[in-house]
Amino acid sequence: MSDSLISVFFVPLTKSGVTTIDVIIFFVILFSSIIIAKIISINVKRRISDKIPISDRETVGKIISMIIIAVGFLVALPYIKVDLSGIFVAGGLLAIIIGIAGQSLFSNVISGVILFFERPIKIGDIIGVGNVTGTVENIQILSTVIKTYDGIFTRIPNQTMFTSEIENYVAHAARRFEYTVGIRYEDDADAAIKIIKGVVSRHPFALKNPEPTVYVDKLDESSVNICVRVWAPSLVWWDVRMELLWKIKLALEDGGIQIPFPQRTLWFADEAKCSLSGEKSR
């Protein structure tokens, strides 16, 4: 009785020889792939929930689900006697056509995936890519959106992001800036350095470590140039830079040290000597 019942599952249902057990295996594989796709999609979306926007998260989940279900479908098809060779040939030709037509699109997607795992930038970072500098507003599958200092939203394809040098100005907690302050030759350079160091040390956001450096850097045509290098937190470095420059200027003036105007001494040949007032000497 049981043997006859089992044999029913192996009776061909079609001319190609598809049996009941083949149909059952086909649907088991198909439903299993759907369940597996669902589980993996949920886990991937959960893992990247705090890394990319929700819209991109849903897109990634759908792509993963579609790929897994498609693979499961192809694995199940032979059980209902479907010849995959024709499908693979047609699929290969279709893939070539799509690959040529969507080369740029595919390249942007792959670049976006690589950037996602490499993570050279994140939303909120201040970066420079080519001639675009600003804050990262969004990182999407195909492109990255940057808000420039002028308030302009610029969309940069991920392929460009991947092949360009990216300068991340806030990846490090501190950032250094520097000035060149010129003083007159008759002024005391040591006194000027002491004044500048005092101004820098009193600023609350000028870091003590790394230590600021102030030194005579160059004997220029019209001035003795003092180089001032200061470290500040990356998020406020520009404000610190602006505040310190003016305070240094005022402090030097209070100390009797002047920032000279450019000047040049002219020497004339004997036969064409001129006085400073413009009159010819005799």
Second form
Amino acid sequence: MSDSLISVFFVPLTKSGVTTIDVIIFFVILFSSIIIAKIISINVKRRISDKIPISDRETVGKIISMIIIAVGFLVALPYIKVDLSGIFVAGGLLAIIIGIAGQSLFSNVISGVILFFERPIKIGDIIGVGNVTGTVENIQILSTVIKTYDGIFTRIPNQTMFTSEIENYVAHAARRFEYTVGIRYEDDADAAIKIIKGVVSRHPFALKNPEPTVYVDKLDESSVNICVRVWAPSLVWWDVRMELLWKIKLALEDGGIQIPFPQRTLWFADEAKCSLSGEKSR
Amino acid sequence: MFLFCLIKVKEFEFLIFSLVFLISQKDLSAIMNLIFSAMYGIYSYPVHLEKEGLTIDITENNGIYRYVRNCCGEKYECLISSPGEKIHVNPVEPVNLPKYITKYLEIDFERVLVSPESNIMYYLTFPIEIGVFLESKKNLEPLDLFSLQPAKYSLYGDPTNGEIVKYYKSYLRRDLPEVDILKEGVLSITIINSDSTIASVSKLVFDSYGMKVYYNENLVSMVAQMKIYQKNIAETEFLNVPLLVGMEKSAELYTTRNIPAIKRYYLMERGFD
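After the form predicted on its own, can we look at the form predicted in complex with the partner chain?
What follows is the whole complex; the chain from before opens it.
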């Protein structure tokens, strides 16, 4: 009785000789690979949870799981007498087609991996790539997301990031900015320098070291130009730059020093003749 | 309210008693300290605290508690929904104002030459930031933060590899300096030169995550040490001890904000002169 029951499993179901036991083994391998894929992808996601963004974590988990299931499927196929050589030929052709079609896709992935290890930017950095400037919101496998100062979502493919010049404005702790402040020729430049230095030194984020520099830079057409160079923490650089300029202007005005309008003084060789010709013409 | 009045009456009685005692002892500085202290501490509310133009009020109106702080022309208000709890007013790690951009504090002072393989203790001063914490069911929550001391920042190291630090100019002393406890605290620093050459020291950089601030009615203090290993490399560390016996330990901002502090020392790799 039991022998006849066992023999049922070995009865060929198809012309190619696939038995019931072959079908069972096929499904066991397939289900095992799905379970193994699930377990491994969960563990990998847990391990990398604090290292990469959520979106990339999900993608990595899915890729790992799909690879394991695909391997399990290929291992299980011979049990149902599927000729893998045919699939491999078809797979090879498919791979060539996908390779040509997905060239830029792979290029983006490779660029993303290189950027991940090179780390020229990180999430939260203020960067400029091409004509896009803003804060890095996310670094994904295929692209980098930047929020511009206008609040616009901008997706830059990693290949573009990799081949472009990246300006990271906060990579260094401090950053310098510069103003040119023009004063009248009759104003005291030393007094103006003293006033400007006072304003800069009172601002908490105008760094004590490297020391700010204030000096007469140019004797211009309408003004004596004073150059003001200040270092500020990169994180608050823009705020300091905005605040200081107006404070300098107000302080100079309080000190009786004015910022002149462009002007030109004309000297005539013979004032008498000039006024005479002026009268005649009238 | 009755309890609050009772506490106030008791405080007043204690003040009068202390004043009489001190007048009998002719101790003028202690009398001044007693009159002008009493800002730091733990208070039940409603409460009114006032000192040198700084006022802290928690008032109750129909079961709603309002916290109001006036300081240097700046006013801060918020509502508190926990009746019958306490507030802690104490100095905190001085790296948070006007905006938290660094956890490091640099104290700059006149250059001192330290003999090889020796140690010496000095007093310095550091800026004070005052934190107000709400205590509710043994939990502390930061409520307010302010300072009477102007802030300044600097860069320790060069612009490429340096660190932004909160900057403070101080002067080395061998005796305990007299300071306004709402503006300045006293830092006891032991410089240990374990190198075989003379060390020239003019600055100290500390990591605020290891700061241990203690206070009493007359003094705010921290105790730290600097170990010089070789030219341009030293380690600074705070010690969890009060400068004087009986000082209270301040509630710390980094612990109330649940910031994990892994290392409590700072390695000064970019020089100290």
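The term rigid core refers to the maximal set of C-alpha atoms that superpose within 1.5 Å between the two forms. Numbering follows the first chain given and starts at 1. Model, not experiment: these values are computed from the prediction.
- If you fit the rigid core between the two forms, you'll see the Cα of residue 245 move by less than 2 angstroms.
- After superposing the rigid core, the Cα of residue 30 is displaced by 2 Å or more between the two forms.
- The Cα shift for residue 262 between the two forms, taken after rigid core superposition, is smaller than 2 angstroms.
- Core superposition gives residue 18 a CA displacement of 16.7 Å between the two forms.
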